[in-house]
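One chain is shown next in structure tokens, namely the form predicted alone.
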Amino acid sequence: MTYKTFTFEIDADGIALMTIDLPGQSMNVWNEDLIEDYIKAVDEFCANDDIKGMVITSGKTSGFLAGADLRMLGNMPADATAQQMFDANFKLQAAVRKMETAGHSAKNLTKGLAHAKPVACALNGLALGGGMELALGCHYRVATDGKFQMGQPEVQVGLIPGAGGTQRTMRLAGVQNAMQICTQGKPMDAKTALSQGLIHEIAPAADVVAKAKEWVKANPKSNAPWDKKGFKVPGGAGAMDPRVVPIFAGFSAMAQVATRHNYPAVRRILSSIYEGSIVPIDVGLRIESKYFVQCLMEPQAKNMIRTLFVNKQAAEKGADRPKSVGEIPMKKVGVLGAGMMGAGIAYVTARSGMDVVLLDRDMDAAEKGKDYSRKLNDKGISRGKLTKEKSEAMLAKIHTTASYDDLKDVDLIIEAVFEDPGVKKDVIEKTEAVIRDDVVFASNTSTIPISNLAKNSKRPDQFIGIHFFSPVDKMPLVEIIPGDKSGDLPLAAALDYVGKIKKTPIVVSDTRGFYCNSVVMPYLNEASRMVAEGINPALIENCALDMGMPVGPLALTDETSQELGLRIMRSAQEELGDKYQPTGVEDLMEKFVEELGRKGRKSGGGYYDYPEGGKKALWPELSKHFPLAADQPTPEEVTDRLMFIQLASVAKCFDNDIVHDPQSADLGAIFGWGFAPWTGGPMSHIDTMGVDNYVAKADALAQKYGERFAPPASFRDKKGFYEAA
């Protein structure tokens, strides 16, 4: 039989290599293809008497299996019913475990009336999600010392594991690992996977499938543990095993604590290994498949998929990038600018393979900022994620300079000077002075529009803004701003380099602020409002916590510092005159930073103290200054404030074209300011909870609060943005 995913050879010993190698793709992971071909090679497997045994293992140099085709779960029928989707889901599971037991019963093989055939795992990379649960339904698995990753991410997209996960994991590792390799969905390298019994054996990588065959022939007959009798769960006999109650009861309540109870996934997880181990395997898997069907059948998954995954990735592969323009090399890069931001764009420009000229003022500031990229590289080797010779090689790409004539032969200028146009007009000239008349030219900047400071060029056509966030090295997003000049060079030539970086890029329109900026200020400003109104602080920071913010608004605010914020603020009132348009927090800006002298983190406190090896606390005087309000509100309206002000203004910028459409908005809202991951987005949020309500709610905050909450004329005619549109 021929397949169209794997190839299916059968040696003299009747031992069959299964080779999975999905034609056109860099990766293995379960499509609909190799879900058909696996079932059709595992009946073949179990009927065949002259197979003996099997090996399976992987084609591709990227890996083993990195899970399921998550557009092919997203695209489930939307009438499907609950058992409809439990059968197209319980197809695999069903399949891996017949393969598991040679399509015996249970019940055969542990009273020794039946065996299974001997199934080894060939695992040469990383096998993920679904490629776990393929790996852990062979009796035998050998590694490979190179890299290797195993784990259980799909609760990072709000599912739980649906091939067996949660069930062999727990039989193999026990009860707590399995709960903490699926509700926290990190990867494993291969020595933690030995220690915790999820593998057998680490070989080199070109000796995993001998290794695996090997251990083939030597056992012909290989039950699975829980297919032998007197089986039990290491570390206790499952649920009701006095060992284990308070480690279900202390752990759920961590999790949750984690979660803030935003992730129905990590609750169903919990709930499937709790019931899953006082049942049998079988028992066990259906209850897993129950629980991953009830994730599929809410919007949140689907919601998570579509952004964290599918628009993702969109963003990624360059879905923006003019078709006009062929590839760019890009083998130099010039960074202007050796501060904060300068310093992490030059790490990350160096670490993905690229020359790096960084200049400034003076070679003590252009070293400083190389210095940024030397912290990192020794943390990095201080951990044992990073080689003192690869870091080598890295800042050795790194060139220092002061002089302008360094840039000649660079492919592309990212400028990051202050934040001044006079300061960057000056650079703008002395770089277009030596740089070749092809090299386009990005600005940094977080304030300016494009369109003013490619005034400053004798090219505005090649003149692009890169906007990246800070810190740089770990803010996945960077906002890509074409002035109203730009052509299309400048656009593609930003995207291929953000593609470098590994970064997820939007394009977005010139405007003050551009997207991201347009959001979190109304958002860090709503926050302050309700400080000079009295509402008590802690209350505001913990329910934006709860909401699924990764830090409170007001820590947020410390952090971009209130001198920043006041210095955008003048410069937004000067620039529009009698259009500007008052944020009702000017006067506690002002107080902040000219009178009490917090001006944020860096300058020693804002909000927040920030005691030298000490946590931070909320500042113990704040309540002299901002007295707190005799009646203060409940948490929901607390959150309703926190989640529509966001809401409102990325309305607003996808009314005015700022942001283009909604899966950008919603990369933009998730990987540029933390916005809550559970709700896939703001725009898919507000699809969740349906435009109607979305539009009355917001109608009633804007009648009790302010016009802020308004929701764009636009909003009311609109049935949704993704799939009711």
Second form
Amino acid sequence: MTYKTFTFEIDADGIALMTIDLPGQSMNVWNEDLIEDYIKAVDEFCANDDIKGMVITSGKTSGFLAGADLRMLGNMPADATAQQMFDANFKLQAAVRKMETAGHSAKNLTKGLAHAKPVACALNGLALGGGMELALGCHYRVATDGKFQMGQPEVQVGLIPGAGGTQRTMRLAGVQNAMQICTQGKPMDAKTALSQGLIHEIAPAADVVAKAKEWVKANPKSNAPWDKKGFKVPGGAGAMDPRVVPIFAGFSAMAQVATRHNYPAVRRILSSIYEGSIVPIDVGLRIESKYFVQCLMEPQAKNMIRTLFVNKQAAEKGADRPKSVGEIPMKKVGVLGAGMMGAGIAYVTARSGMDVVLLDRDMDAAEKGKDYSRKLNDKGISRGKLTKEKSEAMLAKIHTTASYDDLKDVDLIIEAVFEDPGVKKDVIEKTEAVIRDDVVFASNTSTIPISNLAKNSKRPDQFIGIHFFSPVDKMPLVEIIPGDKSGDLPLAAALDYVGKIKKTPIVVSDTRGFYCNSVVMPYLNEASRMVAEGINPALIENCALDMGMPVGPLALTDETSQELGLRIMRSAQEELGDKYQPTGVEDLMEKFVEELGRKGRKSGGGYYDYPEGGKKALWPELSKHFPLAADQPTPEEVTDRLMFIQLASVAKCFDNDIVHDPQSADLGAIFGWGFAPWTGGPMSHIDTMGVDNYVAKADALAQKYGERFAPPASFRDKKGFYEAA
Ligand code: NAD
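Next up, can you give the form predicted together with nicotinamide-adenine-dinucleotide (NAD) of this protein, since the form predicted alone came first?
Let's see the whole complex now, leading with the same chain.
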């Protein structure tokens, strides 16, 4: 038989070699074609007595198999019942089990009345999600000593492994390891997988198939461990085993603290492992599929898959890139200003293989910027993540200078000098005097309109904003801001560059604060406003964390600094004059910075104290300066204010076309300021609660707390932003 997604060759010894190689794709994933082919091949494998065993490998240099094509899950009819979803999912689950047992019943296998045909997996690279699950369904696994990762990342998009991952990982590596692997979703290297019993052998990439074949030949009768008599889960299993009861209890508690009950998939993974550990594998696989379908039927998984996978990938592949512009050379980038941002931009650019000319006012300042890369590389070396040679090669790409002449052959400019229009004007003019005519000039300004800066340029049509977030090496989002004269070329160049440094771009409008800061500032102000009202700061922080924000808004205010907040407020007052809309925290900010000298984390502290080497703690004197109110609000009231101020600000940005589509609004929120990922982003969240419900609640909050919570008028006519749009 021939297949679309793999070759299936049977050698003279009767050993089949399945080489998975999805046509036209850079990486193997489970999609409809592969599942269909695989089910047929397993039938052939079991039915054909001439086939004595099988080796599965990949024809891709990129790895073995990277999980499921999540778009496939979106293809289920919207009105599919739970049973239909279960049946659809169980098809693959059943085929893997059939391969593992050669179609015999577990009873016959354990009684020795039948035996399975040996199947080995030659893992020539990463095996994630469904890739790991296919591998675990084989009796023997050889992994390459080259680039390799194994793991169950499904939890990161709100799912649980659905092709045996919870059951076989637990039966091979024990309850605790399985809980860790499946709830944390982090990939492991070959050595760890070997030590946990998840693979059997590590070999050079060129030998993995031969080694797998060798094993198949030597083991003609090879039941899975759980299909042998007397099998026990390593380390103990079940509700009655005193070795694992405390592990279950402790792990469940820890997982719920870490996820604050926002990720139902985590609870389901633990249930699947717990329940599965006390039943035979065939029942365990059905339990896993049941929990998998429960996840699929809830909004969290759907929203997370859409934003964190489908839309993120589309944005990173340049969905907004103008088709009219051909390939743009991007070998050498000029970074102007080697301060906090310039240093980070130089690092991520060189790390991605591009040469960097890092320019500052003098060599000392430029070298100081390069020191940032040196420090990060040294850290990488000390943690074994980077070799000395690679570090040196990367550092050699960063050429420091104080001379504009060195910019003459760059392909792109990114400017990150002081936030001062005069300084920026000077730098733009000096740079344009030396660079090629076709080179795009991008500014990393955070507050000056791009169209204003572009007025200083000879080529305003080639001018654009590329707005990074701090710290540049960690923050995954970049805002791209065309000015009023920007053409297609700078947009294409900016998207190409962001693609090369492997960050997620969104294209937004040229307004004060662009998109992310237009939302973050009102959100942080709302938290400060509550402090001024006498609401307990610990309550504010905990409500934000419970909601799924990675840090509390007061801690985030310290990070961005009270000093910067005050500066931005003052410059907005100056610029907008009568049109300035008070934030309600002007006095608090003045007091913090001018009177109390608490200017932010870097200047010694703000809402929190930051003891050297210790854990941050809320400043004990806060209540002296901002006395606690006798009546404290309920956590729900605080949570509503923190959530709905963000939703209102996002809704306004969407309404005013500051952010152009719900996809970008959601991506920007999650990757720009850490908006609760389980929601899929603010627009998804509004969709999930129903636009009507959102509007009604926002109206009620506006009445109680002020107009800043009011929904845009246009939302009153909307049904939804994704499916219902
Ligand atoms: P910074 O003060 O740390 O660095 C600015 C650097 O520019 C300094 O090294 C300085 O010596 C250099 N410089 C000043 N004038 C120069 C000139 N004429 N020629 C060459 N170099 C010159 O500032 P930063 O925080 O890195 O911010 C830089 C830019 O990035 C600003 O426009 C800022 O608004 C923007 N930005 C900052 C952040 C942030 O969180 N700090 C985030 C996004 C964007």
